[in-house]
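The chain below stands alone, shown as structure tokens; this is the form predicted alone.
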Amino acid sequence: MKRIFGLSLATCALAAAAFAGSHANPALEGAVKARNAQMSVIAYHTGLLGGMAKGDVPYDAATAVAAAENLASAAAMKRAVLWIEGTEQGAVAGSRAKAEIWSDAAGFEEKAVALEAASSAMITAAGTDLDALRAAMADVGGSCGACHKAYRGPKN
């Protein structure tokens, strides 16, 4: 009888763990979805500006400024509600955030602020001329790459 009871407890424990794993915290899942959307917005506008810088997309000052303004707005979103501890890769589906975001919070914040600054500077550069846009793209791309290298995990 004890063995049957022991197996039943083990089975219940496994079932409970599976249930808990399949029903993650909706607030944490929402934060990951929101920051993935934020990264998509950043990538779209960076891609548009980068296309102009490379000559793949015709340079248009008004379009470039609009893209730069949207980029700067997305980069300036408040991190406290998007980058919640416990949402690192492996903890929440869809997350590529490394745990170093929270263990090295000062470094992460420094890189996020660098993207904000580069994105804000892009607004003026984008409307000036193509050469100014190209120069500003180096800072935007560099800030994106530095953060991704340090704080973004591999695709699963």
Second form
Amino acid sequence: MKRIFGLSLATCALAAAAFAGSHANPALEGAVKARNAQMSVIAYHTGLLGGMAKGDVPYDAATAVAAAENLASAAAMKRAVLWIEGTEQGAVAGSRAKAEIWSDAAGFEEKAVALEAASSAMITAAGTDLDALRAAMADVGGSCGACHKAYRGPKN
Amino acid sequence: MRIWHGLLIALGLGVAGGLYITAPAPLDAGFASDHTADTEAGALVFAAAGCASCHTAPDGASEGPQVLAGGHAFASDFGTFYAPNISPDPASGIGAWDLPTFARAVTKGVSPDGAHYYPAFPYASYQNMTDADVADLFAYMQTLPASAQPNQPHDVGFPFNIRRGLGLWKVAFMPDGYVTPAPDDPVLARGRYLAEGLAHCAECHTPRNAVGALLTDQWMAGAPNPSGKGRVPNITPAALDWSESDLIEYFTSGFTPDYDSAGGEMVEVIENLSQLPEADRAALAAYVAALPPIPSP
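Next, report the structure of the form predicted in complex with the partner chain; the form predicted alone has already been given.
What follows is the whole complex; the chain from before opens it.
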């Protein structure tokens, strides 16, 4: 089943690529836009938590937990339909995805799962107290950085 | 005839003088002998100095104790440098070294047999290390696992492959200690020690001249990335408007003020800095925020 699913995804990507010819491909572009939106959702909620971690905004447990829950939901979005092949940097405008995401799929998956785990842990930490939140923040940031280092290309 | 004698004598003196000034400096055998080494403190020195970022094997495991087997390649304008094995293995690593030998290597850039190291090894920064930190670091590194992985020679072309020439380089280009003036404030002083010493920020964030000397009048004003991709950013207030709390958060979690995450080599730098006491990250932030503003070159 998994194999068929994988094949059909590949077929979709191929079909989309064939459809597009030399011009921009709406299906692949859509995936990149959705991923970038996902990153914005993650950044927004991390920002709410980070404002408290820095002391710029007073700690509020209810706000922190709500932010952490949205962060965890965004981190847990199914990767199979977002990270489709053919959407690496250079192939689609706005993408900074390295080709290693697909050539080293297991490594990418491991890093993505680490973000899911750190984000889930943040829900509990955010509701506990500011110190717990700050400690969890370092883990969330660490998982972002580890994945970006390995699988995100340069800005320009 | 007399002229020839004179020339020969002058030549002889020149060679002798050249040999003299390029000769590696010796170090006191009683180095830090009044200090009781503390491996826990050494672990923090190790993190602040970022040793593992270069000296762990490129394919090494990210979990567990760090194996400093070396082998990581560093491209530069002068060739490719390979980080050596500095694990406690007596043959391939530094297991046979004593503390003064280690201290001379780290703070003077001189090997046990008296050869100059290339400044890819940031001894120009590590020269500012306190004797106690060097001793603690050495003690900590001996607790790490040994690896027998052989060292890979650097791939550096003429004339940079003449190591004796590095002695001249040191005399002409190595800053003599700190670059920014000594601050009165103890937090800023600690920040300066971390930034200009252990964490060796300037080695990447300050531009260099054609022979690799740091341009200290453009201190931390950003530089081309030696890997060839993009630039290492200007971190002086002329280009970086982050608050001290922004900087502390960045050093802790790697998040920028707009909640992007650190990229490139800074990911590993933050892995290291996040292990330090918060007071150290605050000191580093205070130092960066107080840097003289210098526009990007």
